[in-house]
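Next up: just one chain, as structure tokens, the form predicted alone.
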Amino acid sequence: MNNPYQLFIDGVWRDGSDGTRVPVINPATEEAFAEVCWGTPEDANLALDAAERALSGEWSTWSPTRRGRFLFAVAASVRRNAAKLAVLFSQEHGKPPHQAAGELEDAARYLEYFGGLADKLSGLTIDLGRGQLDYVLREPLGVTVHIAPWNYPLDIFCRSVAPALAAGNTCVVKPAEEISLVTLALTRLFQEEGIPAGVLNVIPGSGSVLGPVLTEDPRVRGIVFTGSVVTGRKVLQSAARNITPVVSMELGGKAASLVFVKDASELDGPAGGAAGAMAWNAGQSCGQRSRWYVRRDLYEPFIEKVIERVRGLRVGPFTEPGVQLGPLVSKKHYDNVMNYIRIGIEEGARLIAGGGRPEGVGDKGYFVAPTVFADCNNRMRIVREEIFGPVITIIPVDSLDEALALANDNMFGLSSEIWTSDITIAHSVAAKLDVGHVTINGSAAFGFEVPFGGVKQSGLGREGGPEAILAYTRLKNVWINLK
């Protein structure tokens, strides 16, 4: 088994106060292949003693440009290593080569576009009259606490802590229980470039243990969490303690996509949709489109193309050439998706393709094969609740009303699409679908210059688009008397 990888705390790589290891397990095989040391409550308190002493050490002295020069460099070194650093992130992940690449392409983009906002940042000058002068700066918060998500670590990583450093804050970030070897390899770049000491802290750890003296302490003036509901609401719980700013809080999805093409030649486009919604990431992404309502006269022709491309996925280990569907991330996860497979059954729900281990990959590895539910309905918990798998449901609706009624009957309010080449259709579904991300005929434009944040139990907050580096700030006003 290779060495440990370790803590990052004030510049410096150690273990765990208390000498924990993890094994790391590589979900296709159910193998260890590395360990990763696991911080404890006193490590935490070191990573916020760290950040919080930054704050007024060297980086007080860098410019918004030297940190958005910074951020370019990191970047630029994130592409130069992206073939050593995919490799590592499909054996910790399972994610197939070229999603991994994708992921690590998007840290770099997200790096890259707060980069450039770094030095954009100003403040304002306000009249109130002869022989007055007021202004308003606008400063950083102070140490941030980044509490990231296993599904996507790099993505989520950088879209966070990349505003937060052009911001001039300090960072202290808990990665994934399940994913953490990644994280570090790409904090190591943050090192290389030469990020003064304290300003980056990466602690992998529970998240049960260290995320409440993380969002507890008092050091701590801004959060940014993606995960479940029920941590969320333990977060803010936590922050309420001393008024800390939630700076951004996304916790999942249900996504409904719409279909209103004008007849069965254009399904092309949503079928494909659909497989890969199941295909990226193995569908464990907020955003999956996972509820697919279709116009009845489009029912069945969607049914049979969607049967089409899925059988046409290929599921494996990320070692083997051309495959599209990895495996889930941890025995837990898969365990859990079987279950709301076996749920969905016993509900009445048409199984019309999947709904066990695929054929091929042997006994060994969290592989689900893509799953499709038919005649399904909104009282189902498994049109109702995130599964946050390669499985979709399909429902028949009868008019443009009820599919808005029904994708809106929900506690998630992430993203939804819509599938339609009439204009007028477009523009008035989006208008009243109650979410915070619309997409219309395919799935894009979910970070760095657009805002991507949810509204209901989804969340709160935005990240992505020039707006996300304002939240990691706050205003100080500023009056003189001139006379």
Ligand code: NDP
The other form holds:
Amino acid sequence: MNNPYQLFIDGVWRDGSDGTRVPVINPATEEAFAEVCWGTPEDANLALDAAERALSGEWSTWSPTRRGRFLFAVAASVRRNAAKLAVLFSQEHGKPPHQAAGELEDAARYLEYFGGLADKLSGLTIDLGRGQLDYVLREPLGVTVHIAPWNYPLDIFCRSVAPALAAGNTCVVKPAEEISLVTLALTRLFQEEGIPAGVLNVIPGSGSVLGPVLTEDPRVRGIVFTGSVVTGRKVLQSAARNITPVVSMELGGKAASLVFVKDASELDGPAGGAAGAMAWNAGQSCGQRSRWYVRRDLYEPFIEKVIERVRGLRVGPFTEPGVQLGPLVSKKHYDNVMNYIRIGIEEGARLIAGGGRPEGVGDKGYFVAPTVFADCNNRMRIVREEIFGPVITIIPVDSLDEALALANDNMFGLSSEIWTSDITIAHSVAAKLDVGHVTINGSAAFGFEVPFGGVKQSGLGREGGPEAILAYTRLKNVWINLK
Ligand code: NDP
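To complete the pair, please output the form predicted in complex with the named molecule; the form predicted alone was given just before.
Now the complete complex, all chains and molecules, led by this one.
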């Protein structure tokens, strides 16, 4: 294949230093449709050199206002190019077009949101009394490294690169193996809008090879990682080597949804949410509502409604109109999810929908039918572990206290939700859920304007919201003894 997608280092597109090219597979057809160059440790070092040099180059002369306007310009370019990018995105990832388009819009909004904050950073002065003057400068961290997963590549790229650039840092980004093309296509828009050389560098390649190089280097002054708990632990160990600040670690989740509506007439919302938890991104979301704790009197009616919704879900390749659920991202991940379905059956959960390949998609593509297990309990692996696919579990409960205890009984603490029209229940549950983000009466509501991040093994730090940009800065105190 000609014209492979290349690395972007120091403002230049180039092959990796050892010439490795890797085919990119369309997960709906299992066919290679492009190639991407992979970087080596040598390339990672070149990128870090470039990012460090750029800190004192032209970039340092850009005012905060100019940095903000630049991010606005890139956002506008994302929108102008959205139709073309969405096709590439669907081809590489499998997302149906409306979901690809939605993520592109989110990416643009992250750029605008943090672009708008670029000129609102400030330090302070501290009153020490007569004879002294003290002021505090807010400075960029310096070189920041961003390691991303494959599930929301554009969203996750923009939610950390945008605040990092707005605050005046430089960035080296390592996208996930499975999905680098759309990240590189987005990077081209930054180049077209005139980002100075070295300010943004993107190196596709293997995380186990590039990750340690990028996270153990003493030049790096901020690490942003999104991915699994297992890799997150490795990154924290690497960061410990040079006491490198970890801006945020956004790790896994196993969100609970508590269904406590008044009666069965109010089940349309939660049943729609359950179907959406399987359809949206094919369930490959850290915030996926995968554990449904349902009050016992609502349990069977809820199951019936969920089955009805699941039957209406359209599974298929992005090229078919009206598709709501695409394939999983890779063969490796497909095998993993199928294995969890086997585990659920062996654990004795009641399979009430799906459980394998959907009908009508042929034998190509990593498609998994929306799968619902009922009669589950918290001892089951399918309830405890992150499956990251179109699979949900349903568990009957006798009281709100029991639902809360079960919801909190998990190593993750990213997000959870409750469905209720009782305002007292809503607020008291929000206070007691041991997570970073609660949604009331709606599924997985996240946004660039609000802080997002987890507790427990879901990670540390917050992305989004006005405070997020502060994590990309450091404070310097200046104490003056007046003569
Ligand atoms: P991984 O942890 O496998 O990979 C994440 C990134 O880390 C990839 O770019 C990977 O590279 C890289 N990596 C691999 N090894 C190392 C290493 N030793 N040092 C540094 N980086 C390394 O996660 P997945 O890509 O499988 O993503 C799924 C996980 O991400 C789920 O647990 C999900 O919940 C979580 N996630 C969390 C989000 C949040 O906001 N909380 C959002 C999205 C996902 P390579 O691709 O080459 O393996």
